[in-house]
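Only one chain is given next, in structure tokens, and it is the form predicted on its own.
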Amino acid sequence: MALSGRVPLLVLLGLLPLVLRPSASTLWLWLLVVVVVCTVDWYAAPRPSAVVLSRAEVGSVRMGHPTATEVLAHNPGTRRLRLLVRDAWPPSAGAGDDRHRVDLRPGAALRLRTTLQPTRRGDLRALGTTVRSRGPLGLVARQATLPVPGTVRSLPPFDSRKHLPSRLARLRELDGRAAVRVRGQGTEFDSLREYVRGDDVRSIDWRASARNRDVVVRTWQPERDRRVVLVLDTSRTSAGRVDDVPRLDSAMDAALLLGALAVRAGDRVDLVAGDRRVRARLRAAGTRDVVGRMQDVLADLEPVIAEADWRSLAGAVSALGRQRALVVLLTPLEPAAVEQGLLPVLPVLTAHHRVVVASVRDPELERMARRRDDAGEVYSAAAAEQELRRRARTAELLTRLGVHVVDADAEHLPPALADHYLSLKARGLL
């Protein structure tokens, strides 16, 4: 039951008979009249269950992007229904315009549209649809929450998609370069062409030249059909926020851009995510919609407040195959976590693969190191400088072990990682 604002006004209207006949009996008699009228109005209100509600499938949407859900309201009865319907969703679904006034004649149907703009990844489920039916006097309403199942899958936003066209243009330039400019160990033979002035004489194919009147040189293309393995760290260090964005979300953004670029370059992309154990595994070889599958797998991942078991993650990488691959470890460059957990495992990975560590750097450390206006800021600057030096030492240690380190803030990490991939591909080092 829900009372409207008319009920207090009806109670106040009892002041008139109370003035004409001031007594306690008049007061109680008037209150009895109000209760009887409200009860009659409640019984006269249509039952909320008289309307039949069903929901169309919502599907998936990138986090922060708008979508909509529709509920079909149908009146199968013989009585006209005037209802107030609220389509309830959790706050993270960003529901707007979720209250609808419905006037349904017998046999009529109406679609109720609620806009959604998720602010959290994962599956967001509808909490129910509340139906309120007022009586003919508008004093009392019947109210019930009806189960109308609905789910919207919120995917990682992939904000770094804006960098993809420029990197694809560089990739096309790389594919079109001559052999002499990309010639080196690991490049793949493409075709033969006539020698032109300026070509490296080391590219001349003497056997083919002997069969032709002109001198012929070999051309090369960047390697294709290589393997790229993305390893996403979901341990406690990934739960930290940089500029109010979790490190894990920034790492996902970088992984999506690199995955999209590698697929366009003709390489195979695999994904492993975990902490104490493997939380997600994706073998995307032979598929074109790698980014869509990666987004679907990453949608449910959340940081786990536990240390990463890098032996388990390295084992998952090895289980994907023994073929040489570019293994990208998307993990924060935290000195303690790297030195205690990752370093003992690195020789296993570097023995068979080319390893890159991609880390989200907190720009607040640089800002703190520059602020020295008072004594408190001087102490904070000293602590920030010490942390920056520790990160630099850790990066230097990884470099000595043959690991490439890409350390950038959340906005610049995806393009920096993509550029590093293109650089390796141009030099034939994949």
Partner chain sequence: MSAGTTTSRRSSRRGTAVLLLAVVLLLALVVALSGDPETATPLDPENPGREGTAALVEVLADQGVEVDVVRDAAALEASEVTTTTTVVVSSTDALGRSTVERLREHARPGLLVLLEPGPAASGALGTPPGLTVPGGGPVAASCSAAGVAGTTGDRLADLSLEVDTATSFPGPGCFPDGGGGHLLVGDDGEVVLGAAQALTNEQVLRADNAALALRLLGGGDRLVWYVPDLGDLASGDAVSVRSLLPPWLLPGLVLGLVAMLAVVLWRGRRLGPLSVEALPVVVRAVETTRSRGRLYRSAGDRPHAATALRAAARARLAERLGLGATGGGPDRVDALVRAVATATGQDPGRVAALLDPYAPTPTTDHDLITLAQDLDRLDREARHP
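Having seen the form predicted on its own, the form predicted together with its partner chain:
The next block holds one chain only.
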């Protein structure tokens, strides 16, 4: 039951009889009248379950981008329904105006639209729809909360997509579709064609020219159909926030950019994410919309407060295929975690694959090492310097094991990783 603003007004209306006949009995009589009228109104109010609510599929949206959900309210009964409907969502769904005043005549239906703008990644579920059904006098209403399930999938935002066009341009240069067509490392023979002015004379195939009336040049194209395996670490170290963004989210951004680039380059992209166990696996061989599928798989991943089990993650990588691949480990360069967990497993991976470790660096650490104004800051600076040195040593250790380390700020990691991929591709090291 819920009262409306008319009830206090009705109570105050009792001042009129009270002035005309000032006595306590008038007061009690009036209050009795109010109670009776309210009770009658409550009985006369239609039940909230009289309205039939159903929700259209919301689908998915990139985090931070607006979308909307629609609830269809249908009145199958014979009575007019005057409702106040609230479509409740978790705060991180960023629901706009979720309250709707509805006046439904018998048999009528209405769409109630609530805008959403998710501020968190993952599946956001509707919490239930509260219906308040007014009585004919509008004094009292019946209220009930009905479950109207619905989910909006908030995808990783992929902010680094802005770097994609410039990297694709570089890729086209490699690809031979642009002006430069020279033979080099990382290219394979593509075809023979007639010489046109401007072609590099070094690419003239003399033997073929001898058989032909015209001069013939060879064209080259970069290696294709290589494999890229992205391994995303969702363990405790990925939960740490760098400038208030979890490292995992920055790593996802980098993985998405690299995935998008590799697919355009004609390579196959696989994805493994996990910590103590494998949480997500994606074999993307031969599919076009790899980014969309990756976003979908990554949407619901959250950091887990547990140590990463690299043995099982390496096993998952091996299970994807024995063909040589570029394995990108997206894990923070946390000395203790790397030395204890990753190092014992690395030889297995490096034996078969080319391994790159991509880590989100925390600029705060360097800022901390620079601040030296009072005793507390100096001790912190000492701790930061020590941490930086240990990181440098870990990176050095990894490099010595034949692993390339890309360590960059959250903002710069995706392009840095993409550039590293392009340089590997240009040198034919995939």
